[in-house]
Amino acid sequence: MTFSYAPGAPAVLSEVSAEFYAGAITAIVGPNGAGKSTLLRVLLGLVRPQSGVAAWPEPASVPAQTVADMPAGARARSLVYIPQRLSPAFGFTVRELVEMGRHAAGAGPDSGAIARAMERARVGGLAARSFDELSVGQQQRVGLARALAQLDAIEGPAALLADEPAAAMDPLEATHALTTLLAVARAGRVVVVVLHDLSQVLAFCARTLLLDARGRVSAMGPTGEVLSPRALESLLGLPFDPASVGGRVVTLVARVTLSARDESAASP
């Protein structure tokens, strides 16, 4: 699949081939401008690639469907999206926004399902608050709750795609959010998450798709194999060292060497 935003413009994504499976989280990792968010938009059918397709497989008796050709309602009953930032046009309450997830999936109001989604995302105590009054991290948790409400209303196969869903959260809330997404994956859903924090990728994502700066797939496979120091150095231009706890690599740390001038400038 190849995609650019205008005819004749440079490709944002170039000759991307990938498959995403249920049962585990797949991370999309790469430098800024690599096309990570754009790839999610292609997978959601929000934009159409110039060549190739994104297809959502149906049961064996039904041919795979090109996502961009699916009616919007059908997409909402199969694909769930958590953007980097929710941007509601009006001052909805948290509960109203979470309930919209059920409406997107074509389901009616269900106070029990809405309450469960809010509790899982740890926003139950914010139900009556206006979304505009919340911190960015709290708003991200509302986005998670809305996605959980939508998923709860989908009976068949479904995929959840999230763009930096925990970037503004504190470490405790980020861990809880990603643990919740891991539970969604293990319940049989496809979960694809754009992440920059390598420790989060190593902790929660069994598979990783690595994009280079030109929007090409540099590697895809088990996270421990894809996120090697050599691959990251080649991609980002910095040497990386593994950091281990109990013999298990928990993150990769960029190795930076300061020149004498840099050290002098950094001194108080």
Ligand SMILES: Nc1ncnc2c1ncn2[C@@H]1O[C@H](COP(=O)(O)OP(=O)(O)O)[C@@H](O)[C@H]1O
Contents of the next structure:
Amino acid sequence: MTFSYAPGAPAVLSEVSAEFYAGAITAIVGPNGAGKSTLLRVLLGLVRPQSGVAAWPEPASVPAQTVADMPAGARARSLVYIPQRLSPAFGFTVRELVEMGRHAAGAGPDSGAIARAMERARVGGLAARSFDELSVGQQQRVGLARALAQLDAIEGPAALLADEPAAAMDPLEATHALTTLLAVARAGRVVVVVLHDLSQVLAFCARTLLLDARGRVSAMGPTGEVLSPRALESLLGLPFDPASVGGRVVTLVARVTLSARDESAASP
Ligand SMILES: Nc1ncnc2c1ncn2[C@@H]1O[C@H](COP(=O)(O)OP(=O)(O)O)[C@@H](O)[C@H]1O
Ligand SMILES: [Mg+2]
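Alongside the form predicted on its own that was just displayed, please also present the structure of the form predicted in complex with the ligand.
Once more the chain from above appears, this time first in line as the rest of the complex follows.
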């Protein structure tokens, strides 16, 4: 699939070929502007590629459907999106926003299901608060709660696509959010998450799609293979050391060599 935002404009995504599976989280990783958010929008059918398709297989022998051709209601009954920022207006409360997830999936009100989604995303204590008054990290938890409410109302196959869902969360909240997304994946949903924190990718995402700065897939597969120090060095132009604790890689540390001038500036 190849995509550009305007006819004749340079391609933002070039010849991207990828498959996403239920059961584990797939991370999308790449530098700023690589096209990660755009790839999610293509997968959701919000924008249409110039060549190729994003398709969502139906169960059994029904032919795969091109997502951009699915009516909005049908999309919302199989695809769930956590955008980078929710921007609702009108001072909706947290509970009202989470309820909207159920409505998106075409389900009626269910206060128990809404309370469960809020608890899982740790926003139960914020239910009556206005969304606009919350910190950005709290707002991200509300985005997760809304997605969980929508997923809970979908009985068939479903995919959850999240764009940097924990970027504004503190490390503890981010760990809770990613643990919840992993549970969603293990419950049989397709989960695709754009992440920048490579230690989170290593800890939670069994598969990784690495996009390079020109919107090409530079690698896709098991995370341990994709995030090899060599792949990262060639992508980011920096030498990398995997640091490990108890034999498990926990983080990747760039070895940046300062020039003589920078070093003298840094010394007292
Ligand atoms: N609505 C848009 N119209 C035109 N260009 C866009 C639009 N959204 C993003 N872009 C451009 O597409 C490229 C990829 O953007 P994006 O998908 O947001 O990257 P990432 O999420 O990897 O940082 C960037 O060069 C960006 O400027
Ligand atoms: Mg983005």
